[in-house]
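The chain below stands alone and is given as structure tokens, in the form predicted alone.
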Amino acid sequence: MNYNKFFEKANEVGLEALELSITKSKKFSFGLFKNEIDSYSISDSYRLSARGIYNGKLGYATSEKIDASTVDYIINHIKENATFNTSEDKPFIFPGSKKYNRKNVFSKKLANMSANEKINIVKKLDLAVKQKDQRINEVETQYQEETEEYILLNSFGLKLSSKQNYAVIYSSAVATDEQGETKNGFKVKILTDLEDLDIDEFASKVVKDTIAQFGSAPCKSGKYKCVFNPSSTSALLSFFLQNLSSEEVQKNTSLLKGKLNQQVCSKKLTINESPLEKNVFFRYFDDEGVATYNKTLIKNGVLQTYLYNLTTANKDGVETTGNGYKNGFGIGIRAVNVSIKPGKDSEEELFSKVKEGIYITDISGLHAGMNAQSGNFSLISQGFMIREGKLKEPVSLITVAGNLFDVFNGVVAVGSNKELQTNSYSVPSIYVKGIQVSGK
């Protein structure tokens, strides 16, 4: 496609700026049960998105096709939504930072290993899992593989491209014990290079974490000193990070607000976003064009920076962060990369020093039992006691309830076992000193 004719037809009806960016994507999954393929799937994607100034408004408009009849609708379109548009904030297409942290992170490697390497490998993996204890009934394991090409244009002559691809394997265990009891249990793992899948520790995970339940029941009711692992500890941490957005500040939605510099959470707790560090979320421009860089968010618990893109950086007459990215037709506010810096404690190191009380394993239903206003909380959780300083017997059908800025501002001790999650974080076990359950 000659991307010229979009801002030749923008200068012709009037726009005083045009930005594109094109997403193009290649999906490659399959899935494995009792060992053989039961779901395979080739796809690929095309999406234009563009954002355009006219009469000092800006419009939006996509295609999910390219002909003869894009570079009409999509102005058309813009002009149209700009027309319509009452928001009062002033409108921006970025000519460009000076400079890029640019880096290449695709993989040649995953690109050019065959379908039957992979769905190999992962067979391999599947097998291992069934293999590795009788009680294993019934395993399904899953490969999902990306690969997306990201460019971004701009009237003002800025042309940012970026490139990366992973896979994301997932399996699951299902386990029935002498007594009958079923459980379940699984992992995740993010890969540039598949030979770095250990196969047999991938494998004994999974089913460690499945046999570990046998036996599970719901603690008794109270407040015990709690250790979330990083799966968990993720998930509220990004619920607690919202609060950093300067568009919820400006709202008057964050609880954070007129915190900069002051104490948030624990002093334990320093937590960076590192868009430049070259993993698979690897970002060196946001969806706005601005350059991103490395930060510290919050020091020692000291709150150092809100988050911005160039609308709520105009506002407060500051610079953006370059944390501007698609929420929807608009620009919205995201971390990406985020970590905690980790601790020297290892897991049982931290049991150790709580003695007595609660690991969480997991926890659900964030979405409908997280009050992102009040950091309120009230989830389903699973995990296992805590006792003499040892994890015991597993635990279940129980409720963790409390509230984000208690839980962060009770952080005692950090591990050093940092996982990178799905969502992008990168974080360790941490060890609060208080949470309440109820059990039985």
Second form
Amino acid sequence: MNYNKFFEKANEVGLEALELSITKSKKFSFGLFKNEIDSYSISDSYRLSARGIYNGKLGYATSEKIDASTVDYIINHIKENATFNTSEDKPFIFPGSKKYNRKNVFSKKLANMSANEKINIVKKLDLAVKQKDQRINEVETQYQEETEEYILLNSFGLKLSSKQNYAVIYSSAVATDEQGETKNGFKVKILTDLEDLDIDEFASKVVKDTIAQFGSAPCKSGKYKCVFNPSSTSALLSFFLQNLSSEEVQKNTSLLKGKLNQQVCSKKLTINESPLEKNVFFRYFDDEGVATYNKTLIKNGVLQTYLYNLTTANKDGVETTGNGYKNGFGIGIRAVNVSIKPGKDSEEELFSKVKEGIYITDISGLHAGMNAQSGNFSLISQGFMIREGKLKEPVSLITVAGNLFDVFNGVVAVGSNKELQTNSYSVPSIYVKGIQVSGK
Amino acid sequence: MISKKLAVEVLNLATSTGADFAEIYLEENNSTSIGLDNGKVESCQDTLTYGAGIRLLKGLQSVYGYTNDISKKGLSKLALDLSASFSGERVVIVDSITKVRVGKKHRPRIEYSTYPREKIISMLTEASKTCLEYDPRIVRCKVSFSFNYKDVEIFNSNGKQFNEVHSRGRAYVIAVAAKEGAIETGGEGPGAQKGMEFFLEDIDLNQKARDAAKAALTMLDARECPSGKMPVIIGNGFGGVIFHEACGHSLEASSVSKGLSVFSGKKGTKIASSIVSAVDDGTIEGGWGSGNIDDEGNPTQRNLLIKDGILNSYLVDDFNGRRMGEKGNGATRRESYKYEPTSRMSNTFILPGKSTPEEIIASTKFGLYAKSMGGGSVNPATGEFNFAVNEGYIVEDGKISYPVKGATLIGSGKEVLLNIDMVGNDLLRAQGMCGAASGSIPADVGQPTIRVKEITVGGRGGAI
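Switching forms now, from the form predicted alone to the form predicted in complex with its partner chain, please provide the structure.
After this comes the whole thing, all chains and molecules, with the earlier chain placed first.
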């Protein structure tokens, strides 16, 4: 595709600046049921999104149809939509950062492996899950691979591109015991090389998590000391960090407004954002074309910075932090590759510190039971009782309720176990005091 | 979007290695979204979604692929790539394509593209103003509006062609209320598969803006909800989300056919209290989840899911129907050409009963009245769910006593259905987006006010 035509047309109709972002995506996926392929899918897609400034205002247009009409469609819609924009925020199309830390994160190994080899590996995993325990009656295993090429171009001559690929493997098991009780469990893993997959370990984890739930029941309601496993910690943290968005701060909807350089959570917590970490979530430029950099967000509980895009940084008279990423309505704010600095204690050591409490392994219903704005949540959870410093009977159908600020203030210890989650967070287990649990 | 001749060629290419069924789904979807923050238009965006998906079936195997390139070259390449996953003799051949007559219901009277955008924006600006001026404690108001016009064309190896049009519009108003250290939100999201007439004649967006502000303010002053097991009255309209999530999804052939649903093999048995009947009705005129045909080309239906507590019907797509020995019943849907279609809900709701909502409250000694529900989630294998209550009140001695916040309802779909002991006469439907394997699709939930004998309520206000 000749992108010059877009810039020529933009000039012709009087746009002051234009930015194109192009995503080319290839996907390959399959699913197994009863160890046979029951779904298989391939795709090749293209999407061109554009923003432009007309009379000092931004307009937007996106198209997946690439033909002779595309240039007119995009540029005319941008111009028209800009005329409806009444925002008082200064719009930015960015000429470019001085330096970019580009790294090659494309996995040739994954790209070169044949579909059959991939199917064989996943079939082995699926079978391993099924054979681990007689009580497993159904297993579903899915493989999804995506290759994405992303190009950002603008009328200042900026041209940035990246190419990434990864595979996600998901396996879930349904088990029924002698009493007819049904439980299910699953595990997801993101990989860039299938040779990194330890089939036995993965299968054991799926099965262990499923079987361990037999006989689970709600515990007594009350306040408990809790250990949140890495996936629950990352889920809670992602909502907590929404309060670092400068947009929320500027619009009075962040409870961390006015808290810069102040204690906002437990001293045990140091939280970093590392977009340049070489993994599948690596980003060396954000969606405005600004070079990203690694930074500390919270140091020993003290808030170090809010997160900015070009527009909100301009409002506060500071530099953007390179956190401008697209949302449904233009450029929003997001953090990539967030991590909590691990502590010294293994999970077992956390349990022995807790002595009497609950280990939370799963929290669900976040989009419903979490009020990101007030920080209040009430979430269905499951896990295990901790008695005398050891994991004991499983608990389910309990709700864990509290306030995010109280949770992160109440962190007593941080685990040494770190696990990359599907939301790009890499966090350990945390031990939190005084969590309200309702069960029976 | 493509000629019959090309469709025949592509279908025959797709079935050349033994697939017993092939289908081409083409889509051109023009959508517009407008976003306002505190009364200012922050963004106005047009998006053209365009492409084709090809599906091949062979027995209980399915193969799916999609592309934006719907030229002869693009579609042939995709068909060939997909056919490579089978290796067998041809079993079907397509000679010709016949266009099937499709109904013309659910069409917009005033098309969004012909209605001046300035007027839409002034309607949204006014709603923002109404919301922000409702009370000084309303600190922020977000309003958004989206509408689309989607052309769909389906060809399959049975020699059939179907054409369908969907045009929907939806507005959201989100009010944020704050007082020292506390922030609460309230929201309304009316939508329909109608044109601009829905916003001009059927609803008043200003009233919705006031409702959103009022809900946020009520919650600002609410006490924390106590926790424990108690009777729960679930309000009409969006309260039906519990039925949708905890029961509806478990009736979809995608999980039923594989024995993964709690309701697998339960047809003809009692799964709900005998005062409960429920339908999934894709035929409702202008309904948010309606259509003339589904995304396989089958005419939509009113499927009676539960009759007087007895499981009467599942929601079936042709592919999963193969496992069950059933034909599709007009319930196959997908977000776009990027998704392989499967059995989904359309407009799903509990049918009205005899009690008035006032009677239901008056006959409750102590309990929670969950007037407005938020979203929730459900574990499909076990039917366990949790849902947030957006606007809740404690009922004492048959009267609404005080508002509570932070409540969640926890239980299992199976038990709740059996424990419904009163069904109101005030059926109302509400709009939602339903996410599952075949993407995010518009779906109505609904119910009259109902009462459940006992549900576990989670909250931060201490045990009852």
